[in-house]
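Shown here is one chain on its own, the form predicted on its own, set out as structure tokens.
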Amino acid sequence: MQLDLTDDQELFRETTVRFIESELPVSRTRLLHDHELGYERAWLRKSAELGWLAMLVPEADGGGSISGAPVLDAAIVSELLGRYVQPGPFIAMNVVASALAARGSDKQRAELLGGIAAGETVATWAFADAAGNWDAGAGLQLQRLGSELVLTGRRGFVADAASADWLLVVATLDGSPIQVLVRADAPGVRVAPLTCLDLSRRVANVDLDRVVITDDDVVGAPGIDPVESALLHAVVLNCADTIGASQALFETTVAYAKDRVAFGRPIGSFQALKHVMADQALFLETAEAGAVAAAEALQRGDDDAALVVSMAAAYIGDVANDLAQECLQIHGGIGFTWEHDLHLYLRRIRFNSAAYGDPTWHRERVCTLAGLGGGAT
């Protein structure tokens, strides 16, 4: 992305690239496509040693960021994860870390944040309804029975639920959004893995059948703020991931257009393709600017951060999908083959555009936040 990196951030980025290219380059990620969890826990712990999972965790709780701007530092990593189609629960774990850091009790922070930062504890965010839509509490009943709270219902398309030790579940209590911590192995929790379009990702439905928790498991007080903050962090990191995948795919396509010869000339010299690639370069540059604006707005805590983030997400989701399709067309037949990496990026981009609210949902949200009507909340 077009972040103005400090010297420390530049070094951090270079170190991250070296780690990925050494430990899990794109060619090696294919070997994990049939892996039950999609990644190795040992690899996750190694990535944690670089600080990938500690950036949104305060230093007092065992974390810390490279530059003191944790959202921007996390966006740097997320972009590279998209560029190299990396597996693993990076976004989900950072979302949970940010929620606990901001709203968690002393006990919750002490028990979980250190383990998350070290990659020893895997936590994921269960926010969507059974259809995968953002709708806080829909299809999930949370009742108070004496001193206990009882969860019944389903959270859909939960990222890395099969490998998670903890779930941060979005529900409603007395009509207000709330987030609660649930052990993945608690009685009544059942994880049902789903087939995911993105071969590097794992998602599952999580059914909760009268799962008993207590007030000690509630993260923050009921209300929109804690859920809103988690959503903004997820969307910003997801946008950065999409930009990374889009950049890699576009660069590969331009190189192919220069090398592929037809009728005695590189196909990239044909006017029709030059116009397409010039347009896509422009769209990609504006999408990058949107991703940077969203990350910086969230980092600064701007009053209009939610508006900026959803504007960026709506635009990036549409542009990235169009770019991926155009890149596929430019490659022609080879782009449809299993052996070519193009489909890995296309799958990543398509999946990202539907995660954490699709472009239509974010456009409606922009209208709502701008006071123009709309239904997204």
Given for the second form:
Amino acid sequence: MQLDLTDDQELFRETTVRFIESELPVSRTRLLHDHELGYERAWLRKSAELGWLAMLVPEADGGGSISGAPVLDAAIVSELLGRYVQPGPFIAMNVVASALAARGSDKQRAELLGGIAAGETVATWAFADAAGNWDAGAGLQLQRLGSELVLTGRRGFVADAASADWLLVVATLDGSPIQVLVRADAPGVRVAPLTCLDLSRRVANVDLDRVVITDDDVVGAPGIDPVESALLHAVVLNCADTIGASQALFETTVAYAKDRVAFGRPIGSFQALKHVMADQALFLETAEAGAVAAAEALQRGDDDAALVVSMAAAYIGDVANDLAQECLQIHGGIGFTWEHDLHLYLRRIRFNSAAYGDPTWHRERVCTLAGLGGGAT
Amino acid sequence: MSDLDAYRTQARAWLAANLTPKDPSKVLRAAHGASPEQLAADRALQKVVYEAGYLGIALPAEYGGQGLTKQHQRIWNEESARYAVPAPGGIASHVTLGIVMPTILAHASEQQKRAWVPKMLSGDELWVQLLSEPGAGSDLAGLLTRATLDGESWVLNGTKVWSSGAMSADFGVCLARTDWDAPKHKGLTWFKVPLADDRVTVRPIREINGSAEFCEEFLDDVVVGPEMVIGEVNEGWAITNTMLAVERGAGAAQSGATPAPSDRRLAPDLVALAERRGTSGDPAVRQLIARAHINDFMQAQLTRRLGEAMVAGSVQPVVASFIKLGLGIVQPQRAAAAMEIAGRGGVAWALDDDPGSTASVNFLNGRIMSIAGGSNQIQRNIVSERILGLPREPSPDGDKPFRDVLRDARSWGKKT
Ligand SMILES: Cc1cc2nc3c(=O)[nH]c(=O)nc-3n(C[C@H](O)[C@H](O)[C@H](O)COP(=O)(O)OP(=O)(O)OC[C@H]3O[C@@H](n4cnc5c(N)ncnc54)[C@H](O)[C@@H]3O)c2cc1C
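Let's compare: the form predicted on its own is above, so bring in the form predicted in complex with the partner chain.
To see the whole picture, the full complex is given below, headed by that same chain.
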């Protein structure tokens, strides 16, 4: 996806590919489909040794990036996770790491960041309302009762909640968005797993019933910027994941079209299919350009990073879903089987396009961010 | 202040003193070719720009350029974007500088480059492309215009069509067949043809939008000397490929001539249409506007990405077909979206500068990019065969002499 990787990044990418191909190639990810948590903690710790979970953690807190551009480094991993339909809480953990790195107290950093970087502590980000939509915390009230803070309500669509030790919960305090750390085993926290289209992923609703926390658990000051920043990190990594999955699926499809014979010639010689693949190659190339633009805008901290990120997400979500459908069509009957890996990608891509704002939502957000008056929000 | 900053300051001051800002309402009005007076005035103004050193900024001095860097050129592009930079003959000027000149620089002899390029830059010579023929568009190599050797000179006969800007131009680069016994791609040669020649008839053709920006030409025994041959005789196809890649976006992408649209200004024409109808709060309209804006933004990102890769040498110029196909897909969609937002305002209006009138012109022009310079289907053939490596279309042409291709086409599909 990124064209100009540094030598270090290139090496890191190769190491990551080797690790995935030996530890958890696509064939072996199937063995985890019925696994309750979707992945093994031992595997997560091993992956952390490569630095997967440390990119957005400052060196002083036990982390470190490859190139000094942590978002771009993390995007390299994300893309490969999509390419090999890897399970696990990579995106959510990196989002939590970025939030704590930017605004966590000394105590929070000490308690969590080292553990996250090492894959010892699993943390996830509970950002969505009960219906799974972004609400900047509006749907979950944090109430002050004396020296205590109390949370009651539901966060929906929480990635890997069932395997998490910590939740970074987006809520509202006195009308302002706020992020707070909640222990997954705290009294009043109940995780209700959902059935997930994407066999490589786990999501759950998290019910919070009078969960008591203290000021020490609040991450940074209230305000929209911190939760927005977390969202941008999630969207950028999610886009990279979709790109990786789309590339793998498309490459497989082109190879299949060259190989499969009908009417005495490879099906890839029929113009009706060639033109579909030409369009998909164009859309994928464009999507990659968009994903890189989004990652770079976030990395640089551009003023309009949110706008660029939403533009990329809207585009990528749509074209990747179309691409997956066309790839299925080109495969014919074999693509409709459980046995073939195609559906692993189709599911992953479809899931991603709903995970952190769907394309329609991102388009409306583009209008709002660009100041087009008259919208609903 | 760095050299580049100083250059920017200097360019900015020069522009403010010498050119007028662009009038956006003028951009899309239908044109019937420039009047002789307008053409002469625009040429004169181009000469002013050239003599001030702002044309051919990154070209070597021996070709009339300034010998500066691509960054200097980029700075000029950025600074001049808001100004009415003279383009004599409109499209003819863009073809001269944007398509023909880069091709000439890549393939013409040293002597030809030194003689011709400065005149293109100064506005003294406008050049257009004489490629398509009534019987050869997508299948360009099937063209029938012939050039026959007569002593040292070449005699050209044939009909060219759809030549953008030819009514204002001085010369055409003309692709003609010089060997009828060679396979069809192997007997073609490039010529420089003077359009003012008595034996060339240039006739404007009225277009779908009412204007007349392209022409047909009849070449009746046009005689040109050997100095007018570009590249080697019978090796014109390689030059054609260069020219088409440049036209499809390789040129602009590599020079950075297409700046990314300003990210925050949502598709201004569509917003104007929605505000006119009071629908900018309508969620469906907002989706259309956002989608169009995102497509514009993504196309700019694609162009930038491929341009950088071309400059780095990691991809071949053939990837320009991505840029072309992208435009060919997105532009008709965008034109349709504008009409949807315009509603009845796009099919009837009171004043010529109404946004609905603009939308209607864009609607009629919506298929330019999907046809001109090689249709979407041809780009898809190129992408699938030359980029994805899918098997080529079976063709009855094969390596037959072109004479036999012509004969056999008549009986194609008929049982023998
Ligand atoms: C606004 C405009 C400006 C132009 N300017 C110039 C110019 O300056 N100079 C110049 O020389 N020409 C110019 N052209 C001509 C242009 O290059 C041709 O129109 C174009 O290449 C298509 O050729 P054609 O018109 O002969 O259509 P055809 O080749 O007859 O194509 C008709 C249809 O068949 C499809 N088709 C053809 N072959 C295949 C295939 N192998 N597979 C699938 N589908 C196929 C095409 O995509 C198209 O949809 C211009 C055209 C336009 C519209």
